[in-house]
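In structure tokens, one chain follows: the form predicted on its own.
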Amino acid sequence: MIRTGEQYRDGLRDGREVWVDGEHVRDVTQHPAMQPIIDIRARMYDMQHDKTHAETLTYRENNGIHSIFNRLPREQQDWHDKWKAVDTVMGDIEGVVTRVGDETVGEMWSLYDGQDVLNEIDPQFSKNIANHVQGVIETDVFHVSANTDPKGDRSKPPQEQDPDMMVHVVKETDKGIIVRGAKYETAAGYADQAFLKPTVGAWTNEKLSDYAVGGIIKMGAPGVKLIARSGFAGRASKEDYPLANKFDEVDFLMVLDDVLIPWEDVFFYRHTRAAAYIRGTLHRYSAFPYTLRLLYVADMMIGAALWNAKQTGLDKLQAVREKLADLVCYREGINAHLTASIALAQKSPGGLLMPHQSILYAGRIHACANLPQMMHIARELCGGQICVTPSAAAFSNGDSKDWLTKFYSLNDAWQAEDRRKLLAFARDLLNSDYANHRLTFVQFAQAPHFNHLAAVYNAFDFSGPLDFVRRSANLSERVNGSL
């Protein structure tokens, strides 16, 4: 059944070991670095119970009410429903969050699609995946995924350096497997569980490897230690950095110090073929909500830039309109790829409906690769005042107040306070430590750019272009066999 915000908060008080800036945090729900984003996730849970939003955010099945985000996609309408639900959530919280569960539960669906491969190895693993997919639906847990390992010296295999640089199995027991190592994971400190996935490349020609392991890690399990990066929330005033203080999604190094994964939580183990298959198909669903997030970021950039142009009276200039049009083309390119990926959706190996793969992956590249340029265009349109404007305190206190009121008031409609608010918002969106962190995060959150390109290459059907050129160039019939 769907959870409430308070049930979610209670679930985080499970004795988990969390450190922030060297401090051992006893209750993550009260820590200033994490409380804002936890409050947002709790609000999302509470919205499911709100009569205003319940119809959009939930569905009924088997006498239960469940989150629309966790619903297995079987038809096009399921994807439209998920999109509408994200619209509803982002509109309510008035910002953009990435790691809140709906973007990572799709990785479980990729595992669901890989059951035939896993059945060749051990049918029990396939059964575990089916049980966990259903378990996420029924319990409405905050599910994330454990991303990349520290890796150490990448010129060496893990066996030739500290083996813990990549997560591996150190022992089998009657209860399950014992794993050791570490993973970087956004939101781990305030999530319920994570899908532990391997980093492909820990083996060469090996058929079996202790590094080929995947399963579920519970954040409160013994031996799990969560070390946060310094948070952006609380560093400066909310008036000066409105996004950083509300929407910072804290990243963690999740240390696994001889952690038991019970056999029922193991999805694959030792077989490198299974690990490589799962890793290669991991984003066939999750790329959709992840790319969709950047649609909202594009809207924020367009809105901030256009409001600034309207405030300063520059919105009538052709040069300004052309730059705004560049932002719109970026935004609509994301929109078009997402829309087309639903319209041309494909049946998955497991019988689900996945967004058209090459279109979706191409959309992800468009959204991620062009983001730095689009942010710079938005900076140009917002002007240099986003980096030189004094703090909110200077606008409200002391002798500086009157001077700032004079020079930041533009006309009867745009007084100094609204001008300051817009500039503070644009600075935090485009120019702050938080903004630069988010940009770097986008470039590597699911995978680096070369991996995105590889996904497009592997998903695209080259037979059409090859056959078209074969016929147009009147190539020999014998080349047909090479298609």
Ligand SMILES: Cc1cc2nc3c(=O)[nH]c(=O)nc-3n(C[C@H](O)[C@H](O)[C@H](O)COP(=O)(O)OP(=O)(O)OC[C@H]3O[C@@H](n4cnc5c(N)ncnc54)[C@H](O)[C@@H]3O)c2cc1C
The other form holds:
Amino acid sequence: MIRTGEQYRDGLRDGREVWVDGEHVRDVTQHPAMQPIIDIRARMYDMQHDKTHAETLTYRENNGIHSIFNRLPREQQDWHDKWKAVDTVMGDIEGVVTRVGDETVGEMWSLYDGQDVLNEIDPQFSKNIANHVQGVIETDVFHVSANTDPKGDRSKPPQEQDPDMMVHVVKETDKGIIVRGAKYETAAGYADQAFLKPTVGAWTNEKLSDYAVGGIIKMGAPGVKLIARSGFAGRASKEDYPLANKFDEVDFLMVLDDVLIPWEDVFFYRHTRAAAYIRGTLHRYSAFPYTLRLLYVADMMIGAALWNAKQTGLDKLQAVREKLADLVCYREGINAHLTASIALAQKSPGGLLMPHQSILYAGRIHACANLPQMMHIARELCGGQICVTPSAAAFSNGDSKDWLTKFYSLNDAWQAEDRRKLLAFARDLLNSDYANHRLTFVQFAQAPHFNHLAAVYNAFDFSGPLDFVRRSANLSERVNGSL
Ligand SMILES: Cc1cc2nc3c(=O)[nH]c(=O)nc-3n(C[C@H](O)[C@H](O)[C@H](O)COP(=O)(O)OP(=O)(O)OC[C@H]3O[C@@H](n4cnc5c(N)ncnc54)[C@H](O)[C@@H]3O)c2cc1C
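Given the form predicted on its own above, what does the protein look like in the form predicted in complex with this ligand?
Below, the chain from earlier opens the complete complex, with every other chain and molecule after it.
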């Protein structure tokens, strides 16, 4: 089954408890901070039914039509299909959104790969993950990610402070486990469900812990409270902040006030080895769509900077071309890592096809760690006018109108209104509250930088360099090459 946008919106009217700026929101689909991004997610659902896009966004399996984003990757073509589907969506919505489901569903495929590990530890739960992976395919739900607890004072174990600083199990019942705590989660207030698992956790020697818990949280379940940060949409005019008003992906603190996870939704419980397993493999698939989003951000930066240089005639200068070339190297670096990760894709332990792991994780570092510098180059290429230009209202009203028309019209092709629009776009891409929020999102939302580096370290096969140097330096065969 593939859902329509209206079915998705209806699903959000499930009695969920959502707060924004202290206001209890009765219907998230109507709230100004969330309506634009909900409309985009709804449009993605509707595109699956639209004749123009259906072939790209859906596939047939078991007599049903399903979303290409939820398809388990088994061959290289599956990754090319997913890439094309993202391309189609971004082209249609004319912008970039990340946490819309395809970038989080892969976290469950990582655990699906670990069914043998789960079976060894506690066989009662391993079939649950397979059922949920299939369930997402069949029900087309919007699935997000719940990893990060408030954590509190990291110098103390959770038991020595308010125990709710990390999500933990407080009780078992016939129906399931009762969990308590909180998680930070982008899109939780307008998604259907989340895959809950421990944060980047430091387990000591304990084998069993109430904090080692993974499963599915339904956003409308009793006891789930979703507290949004302030939205960027609706704060200022769409003309002045075109991206913030359309693409803001609102983040939430999801409070779990004694929430029941039914047994069929529990993936692991108490065994720290299961929790450590999922932490070690979590982004094996989902790093691909996460990194892919930055290709579109790079294109936006190149486009904004080059249009600006063309408007002002600066594109003829060699020094300007060199800065544009730096942006292109960044863009093509992302492109190359993603392309190579498909070309050299690897079989997973569960029989799926993973993008080549060390190339993908190195690509994620290239894309995320270099973004601040690339934003600065693009900002510099756009010049100071992106932060001093008056509002759209000043361009169209009163005495200011004629002066602004005079000083912002460059030649016959570039009149004031197009100059204003480009500068407003570039400001919202590079300078605004929204722009800086997105930069932080990129640095943290999937995991912080140290965790990105750990993923590269763990995925890379060091035996090649070790062997090369062993032979090149004529080291003895006795030297042990294991890490
Ligand atoms: C915009 C945004 C969206 C987010 N969306 C989601 C989401 O959808 N789902 C979700 O689960 N989480 C989400 N997060 C949370 C994100 O995963 C966390 O911010 C991240 O895990 C870091 O945790 P923290 O914020 O508590 O920072 P801290 O852990 O307090 O980190 C502070 C600094 O210390 C460093 N540091 C901390 N521990 C170590 C260590 N062991 N080794 C080296 N350096 C360390 C960090 O790298 C960082 O520089 C989001 C965050 C942001 C900003």
